[in-house]
Amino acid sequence: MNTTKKTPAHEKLSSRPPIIVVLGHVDHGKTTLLDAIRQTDVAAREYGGITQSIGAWQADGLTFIDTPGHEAFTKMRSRGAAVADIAILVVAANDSVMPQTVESIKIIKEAKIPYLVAINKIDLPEANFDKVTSDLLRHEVMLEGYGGDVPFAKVSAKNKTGIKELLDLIKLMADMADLKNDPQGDLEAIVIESELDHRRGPLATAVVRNGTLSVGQEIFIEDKKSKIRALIDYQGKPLDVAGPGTPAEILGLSVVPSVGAALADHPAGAKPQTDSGQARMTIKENSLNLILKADTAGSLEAIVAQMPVNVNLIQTSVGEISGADVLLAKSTKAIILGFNIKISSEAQKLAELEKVLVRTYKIIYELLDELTDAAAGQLAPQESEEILGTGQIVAEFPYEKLRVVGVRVSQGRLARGDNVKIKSQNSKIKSLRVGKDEVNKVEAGKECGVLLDPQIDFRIGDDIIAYNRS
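Taking the sequence provided, give its structure as one chain in the form predicted on its own.
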């Protein structure tokens, strides 16, 4: 007779860290708030001051998902809410409720998760708490003490005030939710970002909700088997295992997964989806042909969702622009646009030879604006431009009343007299200096000071392109 006593299923459950999504309008301080919580400085490193990819971090025993505020990232925001247990709605006290605030409220309510409001920037003289309260009320968000039951905290992410009170509220809500998991149970993890790294191959950032990820484990994602080669935590350190509530970057995947895809430890747990790593589409007549490249699948999806109707998407994929992309563009009479990626030296030379228009961007709304112009035919005359060299702006130096551009030349060369372009602005190189020496030309791999005439606006991190218009 077997007298072994089975452990009831509920006894195997244990508490897990809550997963918190941060939502709100662009520039209302979501990432700065997370910086204050985790004592880092992510916001200062973002191009254009906006978050353009989704990320996850852990701080003070909590797991946070940061989501982009720009309207192009609607799907990424809703995806973050879908994986989260608790939401923080960030509202700037000076701006009050704005378009993405309204959209975030809708996302939170559709996800049916508990939430609280962080009223940020209370340090500003134009902060107006009463206006925020009344504006939220118009969208059926009633704060505690003001006729409703939605918790809130007044914070200044910049000055790091009100952060402890905010964290106490989150922990109280997590205790009330009584979040449980089974570390030994079936794997349940959601991809919140993915990309194709030219050295490490397909990568994905996932948040574990149940079960455990471990190095050497076989997993199924989008019905394809992979074996985990390595796990990296939010600080870039290697992990042996990632338990419930833990975000981790996964190396060793066989494909670039779709953002939002489920990871499972058996085939039935992953539903087949379209591979967002690469997609080809049928060529239509009378429209702009486009090849789109981006750093991550989430960015790619956001851009595609905002495209003008008369854009014919020939191919989308993640990773740097390659010679194969240029050849495809040549054969389909397409232009190539890239977001937050580089163009290989081989592809650059081939594009110049084949006269294929290639442009890269670091800020999504600049890409979308120029894509709209291209669809309207306003970029067509520039297809005859020959790219002579490219570089990245790494510094700025004052010279009398002028601004000297500190440039690291990445491809080709920059020369005195070249026409140059920074974003959509045009100028000409008046003089070049390497150290204290005036020079006529600077080759790839070297740094120089560039004086432009006329002076145009620029920021550190912008690309500078030297071209010859034939």
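Positions refer to the first chain, counted from 1. Here the rigid core means the biggest group of C-alpha atoms that line up within 1.5 Å when the two forms are laid on top of each other. Bear in mind that the values here come from a model prediction, so they are computed numbers and not experimental data. Compared with the form predicted together with ligand GDP:
Relative to the superposed core, Lys349 undergoes a C-alpha shift of no less than 2 Å between these two forms. Once both forms are fitted on their core, a CA shift of 2 Å or more is seen for Lys362 between these two forms. When two forms of a protein are overlaid on their rigid core, residues whose CA moves 2 Å or more are considered shifted, and Gly298 is not one of them between these two forms.
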Given for the second form:
Amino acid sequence: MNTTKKTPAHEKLSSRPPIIVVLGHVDHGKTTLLDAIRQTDVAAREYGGITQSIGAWQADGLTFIDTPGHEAFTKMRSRGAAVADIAILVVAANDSVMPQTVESIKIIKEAKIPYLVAINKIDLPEANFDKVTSDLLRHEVMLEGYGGDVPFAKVSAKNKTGIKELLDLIKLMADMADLKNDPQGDLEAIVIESELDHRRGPLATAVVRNGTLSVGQEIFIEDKKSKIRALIDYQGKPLDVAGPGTPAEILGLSVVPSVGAALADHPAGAKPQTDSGQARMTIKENSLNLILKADTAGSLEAIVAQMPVNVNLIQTSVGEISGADVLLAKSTKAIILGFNIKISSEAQKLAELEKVLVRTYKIIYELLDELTDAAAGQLAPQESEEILGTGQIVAEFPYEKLRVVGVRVSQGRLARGDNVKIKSQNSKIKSLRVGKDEVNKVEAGKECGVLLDPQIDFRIGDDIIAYNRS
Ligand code: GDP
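For the form predicted together with ligand GDP instead of the form predicted on its own, what are the coordinates?
Below, the chain from earlier opens the complete complex, with every other chain and molecule after it.
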């Protein structure tokens, strides 16, 4: 047990870095803004640039949580807001308020945390500040000087303008916020990421809100005891202790905790904040039975939160698809879907033998779309698919009477002859070009022109997925 002495109440308070979360509509510039903030940090520059390995980091005396931008991560985003002290709502000045902006406003208001608005992309000629102001007003976000008291900064994350002003506003808000904390007090740390690492075992990244995590300490997660073997900071350096406001990766856990779980130094305080979608074994008739596997507990939760209602979860767990999963699927007449994980070759063979449908995905939308199809009875159960590569459609070129798809390959590769999908439409790659050259294969990181046969509809921003059907 942790025997750390508790300090009397009147000695308690010391200021800690505020924990900040960035929310907003996809493509409004959250990632670019976080990058711009990171680059303003002198210490980080002197260190030679941050190689960030965990989902939270510190710059300029502030702690930032990286939140995935995809709408399926709503749940994680709302956790982000709950763990955070201050939220930055990013609104692109050319796009103004969009559906995920509205959802973010709701999350922030429910979390009851102070927030400010970063009006981004002000460098664009289409930037329309007045429209943003009035659209925000419609959602009861009243900016300072415009009838309300919500601070805002006009920024261009891309050109790095307005970033200092934004950071100054955050610091001012942090000074005004009552960030009570006590390094010697009860541990309160919230898990923001977790995964099962094949070499290092269960891993979690937590942000400490109160108390201190230290190597050798016994902690409780969801009432399960663990002993901290090592702590790693956001730059990948080992830490002896992580005090209030500090994010750290924790090694030595006995379980993979769910995202949002609280770490405590005594069992009674370690209540999980939500149902994490842990293993369940009830089987209902007439619904689709599913075994879901993913790389992290956060991904599992995001998927579970968005699943069609008529899906019956047999089991969810972190890690690669194993033979045991296939056997469980066989006995429960379930399908297995995996997100961002592999299937072991033993499991693959077993699935073919037992005719269990196994599919893996790198894109959450794709998994959810297909799950919806499967729940509607549209998946052929004997098929098994492997994702060979994914890319984003970044351009479109006319070619004779056809449309050539301009793709940036993001993972794996695209190759001539591949089966591909855009949204739920299927086609095949007829030819590939890089510049003027016809090629057979294009690897991740490169851009190419793709001619599909048959032609299918697409839009810039859509994902393209190459897959192998066996
Ligand atoms: P996120 O989905 O909210 O994380 O958005 P990203 O940070 O990925 O940005 C989406 C797109 O907007 C990218 O192409 C960025 O380069 C672009 N972008 C981000 N900030 C700015 C900005 O201040 N000005 C302009 N012109 N483009 C920006």
